[in-house]
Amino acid sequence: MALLTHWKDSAPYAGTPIAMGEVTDPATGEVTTTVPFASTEDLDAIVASARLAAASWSTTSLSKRTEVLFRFRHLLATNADRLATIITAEHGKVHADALGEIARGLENVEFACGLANQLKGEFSSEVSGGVDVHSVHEALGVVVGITPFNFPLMVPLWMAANAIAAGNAFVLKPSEKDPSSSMALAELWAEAGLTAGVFNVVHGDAAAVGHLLTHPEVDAISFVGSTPVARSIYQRGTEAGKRVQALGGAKNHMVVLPDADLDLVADAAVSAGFGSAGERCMAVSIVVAVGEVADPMIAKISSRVAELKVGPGADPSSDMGPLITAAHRDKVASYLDTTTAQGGVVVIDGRDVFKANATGGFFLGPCLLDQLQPGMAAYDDEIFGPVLGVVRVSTFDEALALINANPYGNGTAIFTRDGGAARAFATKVSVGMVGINVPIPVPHASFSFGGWKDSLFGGHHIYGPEGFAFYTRSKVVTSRWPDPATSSVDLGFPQTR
């Protein structure tokens, strides 16, 4: 069995920890690695060194900041497969889903990589006589970032290419119950040259949160995880003085009109509904069908479904693996249960993979739930699983209005053939991430990724621009250099005139 370390000035940090967890891989149940839990000690210590390490790296040149992050781009690049080969271990996701998380996080390294660019100021002349102004981005300093479990490489390069090449220094603390991606990387890190306490790792659970939150040294804070916590986030990070942005659930919702091509949208369907099990911020769990569109569509999902192979992410021949842990498979089946108690109708249950399941995996099948309606459980909350559901409408209009009176607003998509219908839903649906055609609408790493309502709290999205944005300050400095003989007291407010 394996066991983790922190990971502190470019090495592995043992730490006094207070506490051990398990890691398990969920397609056997197998516990496989033990991970620490650290004391108020050690991260105190790995604060500390990173405050250290942000003082030097913040002034290191833009060119070398540049070239680490090229020699990162290129490893991360090269050790791909192994990196997949470590989230499928311990996530369950099938290899070629992992191997595209890291493409998407690989993405994000690109766009840190133009950081010259992305750290210029502004400059303006004689704004009044002989008096110029310029502006600069200062890095903050240290940044945290608290990432979760169904990314467990790509949010982590979310927050910290953009941090680290915007001259901070990075805390990551890893969810748990996936943790060993996180030190593949901080070894990545270190192998591109980047400075001594830059990037480091430390591991733990909300105590560690908690501590992490209110220290003194810790400058700023990014989050990604459920709507309640990242509420709880926001609160108290910001009331100890932290920039904190946190970014929470999703409900996403795929309108279907009834001129869509129905094979499209069954494809889209299953693949954004079912791919990672459904453990995705960003997976369609409600499909909206408009007027007389749900028989034919559903006939033609649960087609597709039939074909589905659950099984081992490390299998290639598996489309779909096991969800994280025993507790959430079965709190994701329970749904069936409470849709059926409700009123609405399973065409789908997918307990039978798990009843057949003999490996001790925490598999369950796609499931696919009819009659849908806000008030029952599985249209509410979110669910986080291979859970597909199916609410009719009889209008867009209606169907916008279902959308929009959602608390949440993280990702939407339509699917039609009316260019007009397309454009009046992206001008009028309130959600942050709207896809035309396209059922996961994530954002280039040029744009920024970012939901509205209550899948985010504070005033940045994550990666992109507003990563740089968030993970800097601006400092405008006015300046003059008079002849001291035209020097004069004057009482009067400053003028640019």
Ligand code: NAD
Contents of the next structure:
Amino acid sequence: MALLTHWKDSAPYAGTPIAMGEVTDPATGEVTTTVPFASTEDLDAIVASARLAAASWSTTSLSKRTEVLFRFRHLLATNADRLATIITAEHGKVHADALGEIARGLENVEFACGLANQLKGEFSSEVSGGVDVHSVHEALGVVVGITPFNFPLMVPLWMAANAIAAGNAFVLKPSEKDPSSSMALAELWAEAGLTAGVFNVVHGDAAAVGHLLTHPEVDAISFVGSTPVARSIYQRGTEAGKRVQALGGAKNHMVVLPDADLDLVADAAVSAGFGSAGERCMAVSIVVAVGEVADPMIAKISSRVAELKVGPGADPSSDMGPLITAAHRDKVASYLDTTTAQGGVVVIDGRDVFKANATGGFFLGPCLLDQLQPGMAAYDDEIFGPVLGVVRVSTFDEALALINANPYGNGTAIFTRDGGAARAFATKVSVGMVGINVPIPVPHASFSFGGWKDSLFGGHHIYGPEGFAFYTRSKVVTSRWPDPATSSVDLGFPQTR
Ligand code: NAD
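Switching forms now, from the form predicted alone to the form predicted in complex with the ligand, please provide the structure.
Now the complete complex, all chains and molecules, led by this one.
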């Protein structure tokens, strides 16, 4: 069995753990790795090393930083297959999907390679007689990233690439459920020549996070995870005077208008609903069928689901892997009984898959629910599993009102051939990321990612230009070089005219 360590000063750091966690292979149910949970002394030592490193890294030239980022990008690309294997062994997603996660993380590193452009300040000369003004974007210092289990490599890169490019030291507290890929990332940063202490990894659970949130040497917190935790992180972190961005959960609706191509719709709904076993914050969990589309659409979705193979993520013939833990699988499956009890219809029951599964893995087949309504648990809750629900409405306006009344606002999509309807939807919907005939509209790394309402707490979206804005603070310098002979006392407030 593998034993993990933390990562400090560009090297493994054992520390003095307060407990050991167990990491399971979800395809077999076997414990494969133990992970140390940091003591407060360990956390303090790692933050202290990051603080020291931040001082030198923030004054390292932009070209040297860019060089490190380019080398890291190359290492990430050439190690993609090995990294994907690590992700699959602990998360369970299929290898091809893990490669996709790496590709999207790589995109963030590529964006960060353009750091010189992102960190450029502005200059105005002669704002008043002989007075010039310029602005600079300075690093914050020590930034902590707290990440979820479902993208163990991509979400850390959403944060670390820009935070480090901007001149900060970064302390990653990955999910304790699949922490090994963060250690692989740490090794690649070191191999890329990053200054020791700039990228750190500390393992633990809520207790470690609680200590970091109020740590006097921590300047900012980036969090991605479930909404209740995101809300609490935002409240506790800002109370302690930190800059905080906290991205939460989701319930993403995909609207299907009567004019949509139903083969395209069914392909998209199945891919976005069941990819990564539905454990994506941008997964489609509700299809809103407008007018008469529900019955033919459900038939097309069902025929595609019948072709899906559920199995270990390491098996190239599997389309969908297991869920992260047995407890999560059982919770997800419980929504089928709740749906029937609350008046919904179970069209496809994925529990047959785990009844038939002999490997001990945490499998649940794709599930399709119909006739859902607000007020039913399967509609209201973020299930975070392979469960796709259908809500039937009569009009576009009803579909829009349903989405706008939902407390989450991460992603949404509309499927139609009507450009006017698509534009009206994109304009009026209260959701941060919108897809038009695109079911999972995760923005390219040159834009920023973020939901609205209960899907994000804080003023900044993550990665892209808003990432650089979050990880820097601006300073504005006003200067003049007057002739002392012309100087005089003037108690008036300085005017620029
Ligand atoms: P989680 O909230 O349980 O855990 C996220 C992180 O917070 C982990 O590192 C965990 O150790 C830590 N944590 C857990 N409970 C805590 C507590 N009480 N106090 C402090 N820290 C705590 O989330 P998860 O189950 O790992 O991930 C799935 C969730 O993440 C889903 O809700 C999903 O929608 C969300 N998510 C959101 C986005 C997004 O961009 N909005 C992206 C990925 C995942």
